[in-house]
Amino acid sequence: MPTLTSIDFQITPLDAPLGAVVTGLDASQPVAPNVILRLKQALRNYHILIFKNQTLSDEQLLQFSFYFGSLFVPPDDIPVLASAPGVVPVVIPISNVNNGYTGTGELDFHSDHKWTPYPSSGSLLYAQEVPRHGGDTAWLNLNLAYETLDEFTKQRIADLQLITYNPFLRDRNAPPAKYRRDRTIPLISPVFLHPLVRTHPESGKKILYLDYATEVEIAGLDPAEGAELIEQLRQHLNRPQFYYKHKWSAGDIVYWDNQSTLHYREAFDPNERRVMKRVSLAGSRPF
């Protein structure tokens, strides 16, 4: 069978703090090992990755993703989306219909599998029907969050490790927090520390590795003084020039780092139907 040679497809950055499109490309084909090669590297500098014009089997996704690493496969005490005792998330449908995850509303800024030792390096998405108006996602550029920050606050989050609690084991009769106050709290599940300041393992940037709304602590430091500054630093994420927002076609793969970005989705109508299918990459322990 052929394969896509480098002449055959572009590979346009976006008018954005992130993002490029890749045109002329068939991902349900066999794939050239220099394209392979091009597009990690646009992903290192872009972050991600926007593919027009897909149709792919789930097979022919899962393909496509094994270009770029091995499956993301959560430990069996670690819940995550979709994931059960024993059971491997593979093509997880992101989907408002037929059992689907992530239902309809609001989706805040985040990044996926943080909570869990060695989150994943990335993930694919691919939209089968979209709906007429809301259901976008946006990206958020984390090494273009840190580099913004003045020296003083570089300083001084330089060397903080973060905890990131699991949000699918938590209180549903409480209210969500977004700080970890109470340490009296329970664990009832492992948490690991991770830096607030990660090095990406490919490109060597820094990043502000902190999600928008996940609940938080910062180790070693007083409940009351984290808690302060993981406001300050939410508030400096929360800027529209950090990020893209992509309204999605029918048929566009997004590959994102999920080392180097947050992404949020706009909720949208119930009763339109929203089918997208997602991959997710395995990683490595963040420093």
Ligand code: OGA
The other form holds:
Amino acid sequence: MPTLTSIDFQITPLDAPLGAVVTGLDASQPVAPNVILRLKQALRNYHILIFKNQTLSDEQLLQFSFYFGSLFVPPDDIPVLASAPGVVPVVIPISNVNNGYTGTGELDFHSDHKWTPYPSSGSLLYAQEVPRHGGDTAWLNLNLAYETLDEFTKQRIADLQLITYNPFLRDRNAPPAKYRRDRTIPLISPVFLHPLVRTHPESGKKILYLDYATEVEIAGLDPAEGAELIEQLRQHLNRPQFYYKHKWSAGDIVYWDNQSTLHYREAFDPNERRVMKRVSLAGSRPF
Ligand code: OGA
Ligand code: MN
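Next block, the form predicted in complex with the ligand, ref. the form predicted on its own:
Entire complex below, previous chain first.
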């Protein structure tokens, strides 16, 4: 006889460019093999999964996350959110209270760890306390962004390689740059070239692998031409028809594919509390 969990378990696609809602699953408990396989397939198809009504300890969040891969560990010399010399982030407090990370401001559309050699495959963000207004998070479908480019642009960008500069190493006194035009600036950390058009490692789908605002450079292109092309691609991708905006409830976990999506966060009132936990999973070399 089927268990209660398997009767109630459902994956319901959103009426949106990406995303599916998962109900009837308790992520704090061991999960059946066929359920894990369905979740992995659903992540490939829908890019983000939204689990409702969860209550987990940090250890339970980790154990649930590890069904989908191992922990993302950055190289020692490449800073990422919450890293410090000799410290690998595990369960990261994404919170505006109690020494958490990311504050209360708006975060432009980005993917996590894109400046590292092997960016994470995905992250799970678990909401424990949410503000009444603001602080929504949007996820954007980069496969759709690629598919809707015109043929000329697809051909123009087909073999280009992109450097994404590490935002944790940028000069805080300089105005934020979206493109590196000055090649005389000394490099303070290794940089990595990744294809501007990435092939998703499991689905094989083509991805426009570009953040909205992080400083980048296209290898081998004249800076003016590169900057113009990146600006055009960013105008193209930042459109509501490619994204879903999530209004959080306490108890939600969103598991996103960091290889095929960008995410954005709205600002929120610093007098309100927003307490979340994030686990990022290891990825592979982009191709
Ligand atoms: C992150 C992030 C967005 C949010 O944790 O990587 O970008 O909504 N968070 O807090
Ligand atoms: Mn992020």
